[in-house]
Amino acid sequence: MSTGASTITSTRDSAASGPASTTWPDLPAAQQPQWPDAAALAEVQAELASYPPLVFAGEADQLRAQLAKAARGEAFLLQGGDCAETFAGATADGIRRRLKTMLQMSAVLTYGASLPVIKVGRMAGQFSKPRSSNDETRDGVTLPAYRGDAVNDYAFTPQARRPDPQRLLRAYHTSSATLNLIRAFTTGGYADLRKVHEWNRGFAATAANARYEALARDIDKAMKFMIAAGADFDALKSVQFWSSHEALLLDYERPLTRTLDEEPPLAGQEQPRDVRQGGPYDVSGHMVWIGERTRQLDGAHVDFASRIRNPIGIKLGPKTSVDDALALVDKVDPYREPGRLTFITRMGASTIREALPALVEGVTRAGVQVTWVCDPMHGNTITSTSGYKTRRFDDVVDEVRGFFEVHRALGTVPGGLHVELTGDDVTECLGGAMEIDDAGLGTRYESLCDPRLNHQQSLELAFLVAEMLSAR
């Protein structure tokens, strides 16, 4: 299997808030682009280091607090997004839904099992994706694999699959619109907890969302009791809403890595203790993730993760061992911070409950605590009787309560949930309450990469996760 590994030169990013300090060594870096031009390369990466941060570093700092709650079963992660954002979809429609889902489902985690939910997007820089081949052949014609739109384009031409580093700035633009419209959401009022019915507006009536209206009658009976008692709900006029992608292209992620010894701190925090809070920070999102394809332990994306203070995140399949997760936590974590590593499991719904134990175990019996995430999405593709690229959904939901599961019997903490799914009503996952079949799956199947949970499958998800976590 082709990996698209390259060797990544050092080079010695700019920084638009502090100081230079990072040099990166030549090590290889799986899954890269092979760009056409490298002077045209080198003039995007100059101007990207001349760009103002997408994200601050004190707001990557909370993000790490928070998950060091849930790593103590004190808060919930809930990471979900877009298997792969691109340009045309990043419209105020689109992103309000894929938000608006989120909420719900935000909603539906914390009452059901009184526990604070962290909410993280796959948004704002999901724009690339690792490909199992660098080529794609279609009817005897033989172009680059689409990488995600950050690289190039879907369309099967010539031109269009011309990997083309421009498309990095424009990552940058869309990221950073995508960033103002969820910020202006998330505290301008739209997710004030007493607008929780409106979240439901504009979605198709299903089975869900009647469940879900059930619910934030609940939820808005017990704010008017609350209120009437005296409670002050104002802080409930915003929320904290972080975003999250995987750290692929590290010629995009390198020139926004910055040392920032000069940002203030925000209001509230301490002055940076010691030399490690003090840079450098990847300003392209507040978390950031190595996938499962780029994890080597002697290779850049994992040498870059051990650099970089922001919180992150390390997928793990079935084949890990616990000799592969402790040299991670060595290399990423040497020291061991709270909320620093989230190991996001990716083991398959036929696998997890033998794979798991001995890796969670093994972690645990070191004296390293992680954030534990499953991702029950990427063990569980198949392709379709009629050719289409699908998730059963009795599949998802049976790796997630095997997730449970193990960590109820090793009595450690399930520390989240990873999802990819869309706000929209497409048909792209088998299964749910709307019956999705083989023959239905082209009615609305819209992903360029991986299928996603559409909304209602979505909260059907976060009803179930939602009494799993209360019986923990």
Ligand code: PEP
Contents of the next structure:
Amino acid sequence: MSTGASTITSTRDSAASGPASTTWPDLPAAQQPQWPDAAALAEVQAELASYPPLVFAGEADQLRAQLAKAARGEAFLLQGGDCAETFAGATADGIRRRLKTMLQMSAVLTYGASLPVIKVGRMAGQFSKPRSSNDETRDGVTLPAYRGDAVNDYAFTPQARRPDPQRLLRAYHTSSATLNLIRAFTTGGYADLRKVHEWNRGFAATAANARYEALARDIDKAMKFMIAAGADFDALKSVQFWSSHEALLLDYERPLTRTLDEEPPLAGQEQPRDVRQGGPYDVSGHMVWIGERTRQLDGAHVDFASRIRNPIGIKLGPKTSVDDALALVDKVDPYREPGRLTFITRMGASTIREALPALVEGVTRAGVQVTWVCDPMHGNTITSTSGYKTRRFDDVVDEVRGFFEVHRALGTVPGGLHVELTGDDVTECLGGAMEIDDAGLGTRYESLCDPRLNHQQSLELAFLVAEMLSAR
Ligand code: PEP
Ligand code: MN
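Having seen the form predicted alone, can you show the form predicted together with phosphoenolpyruvate?
Below, the chain from earlier opens the complete complex, with every other chain and molecule after it.
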């Protein structure tokens, strides 16, 4: 499961605004870059440690409370964004289109299923990737694999592929700029449900968009009725949108982990924090997850997750045993806190109906409540005959269907959806109403890593999931 295991040297958390409290134990850490210059890395880490937090602890606490609702079936998590964000992709237009796509999907889900949707971007921090091989060979030339923009450049030259710690700083600043725009959009009125029509502007006229327009008209009508009846919709002006990424690069996450003695409580959180809420928090994002390749029980990533107070996701593949899952629960969620732990299953369409029931049943029988989320992307990756890494839209839908079926049969809660998507009209996944075929993949294939649902496929999926959710 692990490649590129290396050992991280213990460092003190000099970033803490309170007393330095975290000594990182010396544990094997899979999937870490081999930085060529240790002194340059240390300098970068010291700089990261001096930077302000990207998110507040109080926000992470709010998200945890919302995820607890998703675990109980009182809300639904929509987590989505690029497989790998890029520095070049952090343009106003690119960020806005991804955000609009998520807002549209959540409008479809909320309206279709009458359930609040918790919107979490794979955004503002998703700059590093685990790889199946440390190297890549092209035409007899072998170079280090691309590990995401936070580590090296995609271009296939020795210079570009050399891990450069300066990129960690750029990952921070790009995350900061992305978050700034997201916060401006979501608190400045742009995400107001009364703008439900406007989110569709700028996207090509497609069947999914037409269906969305019809739904937006319904929502509009319902809202106008409610406003006429005296309802106050000003509360909708500001929308909560959370940021998440895989906590893969410990050299980035650790300097951004802080104890927070001085942070004031947010509005509505005036209650004194309990002891555990002092921190530390990873202030690089509201929620972080541990990937399928780095969730070794005795590894540095699970240890890291166990020490921070943020809500934690853990990806679980089809071979996960009940014992594995329960051991992860014991380690990461020893106090069994509602909303603390989200299990993101990624089994594959052909496997989920066999593999998921025993897992969910075993965890549930142990009296453990987690938020169960379906990632229908990572178990369904294939290589097309034209040579592209792709996924069939139908497989994605089928895995989500299987996920709902399993939870329904067990009487447990399907708590959310985790997808790789973009707001652009890319051609990376096969099928959908546009019927992208093998030959069509090359038309606009832009992902540097895994294939994403395009705008239309994302909306189509949302309509289908809304149906599954309302029939739940
Ligand atoms: C990912 O989410 O891009 C990823 C690598 O997933 P997983 O850890 O499930 O393979
Ligand atoms: Mn991916």
